[in-house]
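First comes one chain, alone, set out as structure tokens in the form predicted on its own.
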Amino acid sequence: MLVYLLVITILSLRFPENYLNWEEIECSNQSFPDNFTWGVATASHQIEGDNTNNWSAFENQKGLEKSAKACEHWLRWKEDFDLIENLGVDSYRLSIEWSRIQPKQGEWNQDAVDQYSEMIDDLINRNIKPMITLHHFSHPIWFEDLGGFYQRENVQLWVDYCQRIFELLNAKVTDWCTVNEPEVFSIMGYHMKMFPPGKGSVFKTIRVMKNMIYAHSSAYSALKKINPDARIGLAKNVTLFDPLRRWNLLHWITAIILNYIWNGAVISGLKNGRMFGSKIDSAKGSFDFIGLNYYTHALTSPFLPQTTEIDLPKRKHEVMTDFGYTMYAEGLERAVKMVSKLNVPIEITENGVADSDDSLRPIHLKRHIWQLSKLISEGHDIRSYYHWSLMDNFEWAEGYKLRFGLYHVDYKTQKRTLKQSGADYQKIIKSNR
């Protein structure tokens, strides 16, 4: 029993689960460097509408809510750029839809290329810096039919696409994300079966995750040969896993394993060139920055549900979001320290909350930005904050029931309306300029 208690005590000290008394914190006390970047983020399949890709096919196969017209951003992008400009942000993180560029293997859609190029020019004319993501969960059906990222030989097909886009736009765009959340793409698609291709296998999950890091590093190497001055990284989701019962060793073991699979493996691949016991030499140091997507923590036990369709456990004092996980702004510090091991600048490429009536988002926004200010004052090299998301949109397997936007979207009329949280973000940006 004494040994058991000693182990639990050591684990609790080594991996604390901190909480703050927010009643005593004045979140408006913030300070940011003059060159700090304020931004918003979106993804192509979630807003553009009428995409034909692996996700639209998956929606049909699984009987999910259809993305369909989404926010009609492909048609309304100039109006939406007005919304971005209205917020007063410095930068906009967007993704290029590969399926629009290459709807068929070997076929290049110049009209789509021209529109993306026009969009980039328009952002720059508004003094809004674009950050481009080259793979944000979606890709062409033909690529999926070839086995997608499960087959390592397919990676070069994706790198070829990346090179073509980069050659066209790198003179205008300095910041690039190769892939978004390789761990989410792999685990949700090949274990939890909630993303395409919806295949459940631990072996396949690990294989795809390793291939995604190999794909990132292959693209990084190819693109840096074209323009060594470009800033290239990837967006890493950090979800913190804490034991549901901190006195239960089985809960601790579960949390440690999940933290490695979700967080540690990718960080190890990027830092050391090793993942799950395999070498990926090209991945070591293949990044100029690390993008951090942070939302929450999860309380874990061996009986953790294998679906996000039910609410995850929470502490009594925690507030649950519409997504079924808690608001845990305190965890941003742990997430930042985790990716700080990579010793490169950190870009907060996503942070937001599912909140249908915008009652929680203003609080969520202010707490996380206060945490960022504190972390920067302590010496962490955090260069930017991109709020997720610009506007309500299609939230993957959850469809349209979850709302993450600073702008409300009426999907019947496509009318956009600034929320209180959007107005608060405007004020935060203005006060920190």
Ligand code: GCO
The other form holds:
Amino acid sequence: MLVYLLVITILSLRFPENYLNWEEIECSNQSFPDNFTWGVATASHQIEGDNTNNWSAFENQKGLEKSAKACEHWLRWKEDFDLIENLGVDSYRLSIEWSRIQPKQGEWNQDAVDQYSEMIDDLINRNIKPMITLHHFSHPIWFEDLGGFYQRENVQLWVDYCQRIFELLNAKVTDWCTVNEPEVFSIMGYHMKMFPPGKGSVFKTIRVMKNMIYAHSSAYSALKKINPDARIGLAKNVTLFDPLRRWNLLHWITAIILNYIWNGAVISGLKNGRMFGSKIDSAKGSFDFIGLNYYTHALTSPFLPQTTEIDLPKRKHEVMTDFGYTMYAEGLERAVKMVSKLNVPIEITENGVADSDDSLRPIHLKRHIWQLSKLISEGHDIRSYYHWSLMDNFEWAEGYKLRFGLYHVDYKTQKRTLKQSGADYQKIIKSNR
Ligand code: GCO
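Coords for the form predicted in complex with this ligand, given the form predicted on its own:
Below, the chain from earlier opens the complete complex, with every other chain and molecule after it.
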């Protein structure tokens, strides 16, 4: 019993779960460095509409809500860029849809390439720096049919594609994210069955996660050979895992295991070239920055739900978001400290909230930005903040019911309307505080 108590005490002290008294915090008093980059983020499949890729196939196969026309961004991109400009951001994180560029293996769709080039030029003309993500969950069906990232030999096909896009745009675009959230892609797709290809195997998940890190590092070295000055990194989702009952060792053990699978493995892969006991030498140091996507923490027990469709447990005083996880701005500190281990500049490549009536987002924004400024003032090298997302869009397995936008989208009319939170963000950007 004594040993048990000792272990629990050590764990509790070593891994505290902090909460702030927000009532007492004056959130508007902090300023940001002059060169701090404010941004918004989106991903191709979530906004463009009419994509034919692994995701659209999965939507059909599983009877999910279809992405269909999404925000019709492929047709309305110019007016959407007006919206981005209207926010006053310095940068826009977007992804390029591989399935548009290479609808069939060996085929190169010049029209799509031209449109993306035009879009990039247009952003630059508006003084908005693009950050390009090369793989944000979606890829062509032919690639999936070959086994996708489950087969290590397929990685080269993706790297070839990345090289061509990079050759085309690297003179104009300095910041590149190779892959978005390798851990979410593999866990949701190969364990939780909620993303394509809908498999349920821990072994497959680990294999794909390693392959994604290998894919990232292969792209990194190929692209750096073309232009050593480019800034290339990846976006890592950090979800914190805290034991539901802090006196229960089983809950601690679950939290520790999940933390390794979700966060530790990728960080160790990038830092030491080792993950899950295997070596991926090329991964070591293969990044000029680390992108951090931060949303929440999960309270764990051995009975953690295996779907995102139900609410996760929460502390009494915590506020639930529409996604069924809580708003936990305090956690940004631990998330930043975790990725700080990589010793490179940090870009907050995503942070936001599902909140259909925009009642929570203004507070969410304020708290996270306050936390961010505090971390910067404490010396963390955080260069940017990209809010997820520009406008409401297709939230993967959850479809359109979850609204993450600073702009509201009426999907019937495709009308976009600035929300209160969007106006708040505009002000924050303008005053840089
Ligand atoms: C992810 C993605 C985004 C999501 C966002 C909100 O984390 O799943 O990068 O595509 O839409 O995070 O859940």
